[in-house]
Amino acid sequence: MKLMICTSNKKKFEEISSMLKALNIEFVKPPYELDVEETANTFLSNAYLKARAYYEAFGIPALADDSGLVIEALGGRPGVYSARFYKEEFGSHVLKEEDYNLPKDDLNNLKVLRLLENEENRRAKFVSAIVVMMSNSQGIFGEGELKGYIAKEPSGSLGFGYDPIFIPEGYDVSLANIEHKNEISHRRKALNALFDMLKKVL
């Protein structure tokens, strides 16, 4: 069987396909790249859109992914909206005009940060979703998460996004300062459920 895995990030094809290769399966990336709004509220269903967009273009079995941030003191956000909090309007007065000249990763932490300036409850989680959809009608699904607390300030320079402001639970470092963060991680967790699942119905 040949399974496309949806995404244009190297890394994340090479991670994916590593992960899955007990299966024995062919691994295809897609042949351009589609547009697929994430304007799902959650993220299996972001996973899902995604997934059913690639299905019905290619026709062949799609893999896809969606992730992101949950934080309890601030009602589960940025959750799916963790890659453009920052533009969000909840506590957008927290950032000034000049910090919109910094990244997007250093924007959306700093807007973290200020929000969560005065809160004790300080628990978060990293959250995944992969769906595969097999056909037209039919999918399967996997989900992973990473328990653990928002740092006072961001540190280390491994990961990319939200990783050097979350300390997992166990650690007393940010996952920007982990070397094996993939090992650990919210996806590679959904991904050790989806491969149960793959080999069943394969």
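Residue numbers count along the first chain shown, from 1. Keep in mind that what you see is a predicted model, and the values were worked out from it rather than measured. Just so we're on the same page, rigid core means the largest C-alpha set that superposes within 1.5 Å between forms. What changes on going to the form predicted alone:
Relative to the superposed rigid core, the position of the CA of V28 differs between these two forms by 2 Å or more. Relative to the superposed rigid core, the position of the CA of M134 differs between these two forms by 2 Å or more. Core-superposed comparison between these two forms: CA of S18 displaced by 2 Å or more.
To complete the pair, please output the form predicted alone; the form predicted in complex with a further copy of the same chain was given just before.
This part shows the chain on its own.
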């Protein structure tokens, strides 16, 4: 049995396939990346749009996730715009022309840190929604959260995305410094929520 993990992000593919290795199935990457417009305003709806598009394009069970960072002081942003937050008009004034030479992840992190520069409330959470489409009419989903707060500066090299600036509850280091990150992550919680269902259908 094959399960397509709908991402071109190598680290995300490895993370998800590692978390699901107990299923003892073959994980495959898409032959090419689809340009799926994530137009919904929730993580779950965006994950559904992506999983359905990949299933319809390639005809095998497709797993897609939509996840991101939700920051209380920013009214829930970056939220569903997490991957492209640096492009969003909200808070664009904090970025300078020379900043755009940075990699996308670094630019997103820089924007968050500058927006929170004088903010005492740094509470935040990572949210993940995962959808697996088995057919045109059958799908399952799971959701998970990891609460924490935003650090004053990035640190660590084990994660990706916003991991270097996010400190989980109960820790004093960023997620990018935690070797067992996969065991506590929001994505792990979302996958745990659908794991038993996956065993029955795959």
